[in-house]
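This document opens with one chain alone, in structure tokens, the form predicted on its own.
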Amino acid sequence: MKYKLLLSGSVIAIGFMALMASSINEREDERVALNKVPVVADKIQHKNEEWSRYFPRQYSSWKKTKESSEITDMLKEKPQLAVLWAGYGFAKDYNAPRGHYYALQDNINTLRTGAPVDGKTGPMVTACWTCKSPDVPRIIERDGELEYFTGKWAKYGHEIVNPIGCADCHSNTTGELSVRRPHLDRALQSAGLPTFEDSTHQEKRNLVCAQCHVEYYFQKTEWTDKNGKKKVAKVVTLPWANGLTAEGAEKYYDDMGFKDWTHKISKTPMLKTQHPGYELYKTGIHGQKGVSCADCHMPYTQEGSVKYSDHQLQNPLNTMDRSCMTCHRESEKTLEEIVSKKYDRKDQLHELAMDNLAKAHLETAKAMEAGATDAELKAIRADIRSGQWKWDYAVASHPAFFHAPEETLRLLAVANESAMQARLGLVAVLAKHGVTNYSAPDFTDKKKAQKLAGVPLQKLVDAKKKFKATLEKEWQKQAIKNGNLNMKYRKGVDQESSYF
């Protein structure tokens, strides 16, 4: 009897471990099957909720980035930006980057991308819309290169429609991470480092982001289409042959001659730091230990059996747990105060640095008002242009605070030291001209800052809303016909700007 019940014993537990090891290995093998990378059956070339058939998690948390809807406006939070730009784009309208579902819309909705009455009026260029969309690479890759960088914004109004996603970062046939856009293979070669294909996995989940997180410039390239009819591109191009700092970049614009625009107060030739995130990202301590952009920003979730990166780019302190506290082992609480604190470091140089320059802007201009000549100026010039140079790459990436502190923290000091020095050239050329005592006029708010820097407001926002009333409205009507847009899946998408 007791051979009996432990024979049957046996073969109970032996059926038991078999259903188990049947039920694992099945749950392994749909683990395997839902990670896999799937092959796409029909080319994607453009459509986010396309993708959604093929990576339905990753598509679900890519929408996520439309909870990130909030308007800054940064000319109302820090008005010194308005004459620090004064005659160029952001001193019109400068709000704070939103999520990445926003991207394309705000584009269209900014000021500074103007009014434009037909496809070949500006006042931007066609290369405005490089990072906003996947349908840039699918236009880049059916008319060439040269001929997208070719012509005024409106030009493809109507063909570029859908916002950041899946084919800005995405083999649209595999999958697989991808550059979609050549400038960022270019820039990597003139720095001397390994393209994309030569690069690691790691470094790969870096250089999709590097696409567009990145300082550039438009390069004039003349060219003559298949009908030999000569034309002029402006190429998105990375100034990275001196290597990726900011003083490599400013040598590179200083030997060319470069400037972005002439400034309206000053008629200093001054420079427009984009977003260098991923210069600066390379500088900090993340970086260099290699830590990657989706580390952080793309952390993985677990859901079941799956596990996959997170599309809702977002914050990393918004995802501690995941973002953080996988490598960290500081509390949650202790890190955010360690960030805080470096925060308010960064925010206090900002501030000097902007109002300095911003007096060194204004002074200029009472100087010429006295008289001062160009040759008096241009080494006060020079100074001006090399520190608001460094200040904005410092802000420009927005979280470079965070990726670079110590490279951050020294650029706002160079930048403030460059501005003393300029301001204090100011002083002697001023009393020269019989000018002493003179103080700058105020600009503590954004409308006596947009006053000071000659913006028409009114004018811009007017006609603005004149062009979303009729040739944006064209656009959509284009984009649905030809099937490149589904207005279903632009609902919600926000219209509002810091004007409306």
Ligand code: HEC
Given for the second form:
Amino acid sequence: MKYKLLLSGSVIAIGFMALMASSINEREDERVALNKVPVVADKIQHKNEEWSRYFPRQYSSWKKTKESSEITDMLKEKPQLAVLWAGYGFAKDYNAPRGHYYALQDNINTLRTGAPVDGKTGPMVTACWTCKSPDVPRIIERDGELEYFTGKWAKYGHEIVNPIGCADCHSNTTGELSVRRPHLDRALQSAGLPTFEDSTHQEKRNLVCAQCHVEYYFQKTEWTDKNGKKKVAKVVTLPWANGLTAEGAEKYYDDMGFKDWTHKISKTPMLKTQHPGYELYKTGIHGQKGVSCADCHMPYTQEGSVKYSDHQLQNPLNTMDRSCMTCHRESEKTLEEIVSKKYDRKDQLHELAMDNLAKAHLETAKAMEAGATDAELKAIRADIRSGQWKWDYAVASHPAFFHAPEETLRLLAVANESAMQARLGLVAVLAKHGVTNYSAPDFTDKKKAQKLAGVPLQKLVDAKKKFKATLEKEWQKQAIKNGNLNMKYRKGVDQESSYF
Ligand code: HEC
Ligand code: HEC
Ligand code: HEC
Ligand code: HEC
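Now show me the form predicted together with the ligand, since the one above was the form predicted on its own.
Starting with the chain above, the whole complex follows.
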């Protein structure tokens, strides 16, 4: 009996050990498979589907960024925006961000990129493709960075055809994380920070995102090509030399006398913030504690015995169990409520600042109409410029209320103070010119606000539709012929916009 028990015990033990060994072997195989250096040839690295053979899990989760498909027309949600951006592209059309899968098509569809009729017509420059596609690193490598940044947006319409993908964040020769755009390392150096190569692994998990989710402008750069032809490039440049802060960037722009545009209503020389997501995140508690973008937005996922990074970049509140609960002990519901309160606090100050800034623009126009001089309006316009910069900085990367709540509220409070200073100044200037009871016109819906901003919406939409029926179709034909575009990935998304 004793022996029998011992024998069956050993059989079980041996069986268990064999099972363990096979499972360890399996994991080892998977690990080796995952780390196997994929050589995705240079010629096809921009085509995301070519990577799927080596990395099916990352590829199929990446493809799911298509699920975040909702279009939110921000000019409808917050009509004040059209007044604030009068004379600038964003007053025409502006949607909240959605999945990476759509980034390229959204750039083509937005009214901001206009309706070019050939490779030489505007309104935008080539730099507008920079954060939309893995074709960008391909072209930079092929044509050189300065040639890539020279000319109008439409120059590369037939070349830049794949949505943000593998070759945007990975080297195609080693598979490792990689930044594929030279502007980031230049900016890190200008700020006295380590370059990508010299950064820690955890920081690299941020820096791949910081290729795109940052504040930037297009620096005018004169150069001579290899045939001796003089050219002017507009190079994506991050204003980080005075630090990664709103005030540092503002000083950078002020010192060089830079403006993005002249405001159509108030004639103020304005700055437009892009999306300083990385810079703001750095000021928040998660950034301070070294929690990376990928920790929340690309949580590890277990599939059988394989662990991999979920490449469905999306709102992490959809994946709280994997994105937050690895560190937090409160319930998901409690944590979600805390986040939602942060949004409400931001939104109250956000509305106040927008309202005061929009009124400051309109009151300045009234003062001009009543005869106020540029000298009288100088300090007022300086307050409007500075206030709107800080407001935009706080909200242009939408979730800063979560990534960096304190800094967001501080910037909105300072923005509101500048707007109020401008409006106080305007009361005096208006009174001096005999205007005592002016109140700004109503801008509470998109139609009214765009009218004040002088946006000829229907004309823009008609031109865009014509462009989509003609030049865009040509681009697609050419790209398919060159073997760069698989239309499977374009079907059904090319008609999505706020105006169709
Ligand atoms: C090549 C440029 C680029 C890189 C690199 C990049 N992004 Fe984006 N990201 C964008 C653009 C452009 C959009 C807006 C797309 C749209 O609205 O069509 C976006 C949108 C998003 C969204 C919104 C998705 C949604 O479902 O609403 C999230 C979240 C996001 N990015 C996070 C990240 C993170 C985290 C990283 C780094 C791991 C990263 N991004 C790297 C350009 C980039
Ligand atoms: C927006 C940037 C971004 C894009 C786009 C992207 N990755 Fe990744 N990828 C990452 C990050 C960040 C990690 C985590 C790396 C780490 O910590 O070592 C990662 C990890 C990986 C890994 C290592 C194993 C793992 O899952 O952690 C593989 C393999 C991989 N990605 C393949 C791909 C493929 C294939 C594509 C295209 C379908 C792709 N990636 C697109 C950022 C990106
Ligand atoms: C601690 C977790 C965490 C970290 C770290 C983090 N995020 Fe987020 N992110 C979130 C949450 C949560 C949201 C959604 C907030 C909301 O809108 O409710 C979000 C939203 C976003 C969005 C907007 C999505 C949309 O559709 O509006 C972008 C873009 C984004 N993050 C990019 C980044 C980048 C880039 C980094 C790193 C520089 C980063 N995030 C770091 C948690 C995180
Ligand atoms: C890698 C660990 C880690 C992850 C992942 C993480 N957090 Fe945190 N979180 C922290 C740390 C550390 C703090 C600072 C507080 C502390 O030290 O206890 C913090 C603080 C917070 C705070 C309070 C700080 C504030 O700004 O008011 C909130 C809210 C929060 N996290 C929400 C989230 C959410 C939502 C997610 C998922 C999308 C998340 N966190 C993911 C580590 C993490």
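From a predicted model like this one, the values you see are computed outputs, not experimental measurements. Positions refer to the first chain, counted from 1. Think of the rigid core as the biggest set of C-alphas that the two forms share within 1.5 Å after superposition.
After superposing the rigid core, the C-alpha of Lys481 moves by less than 2 Å between the two forms.
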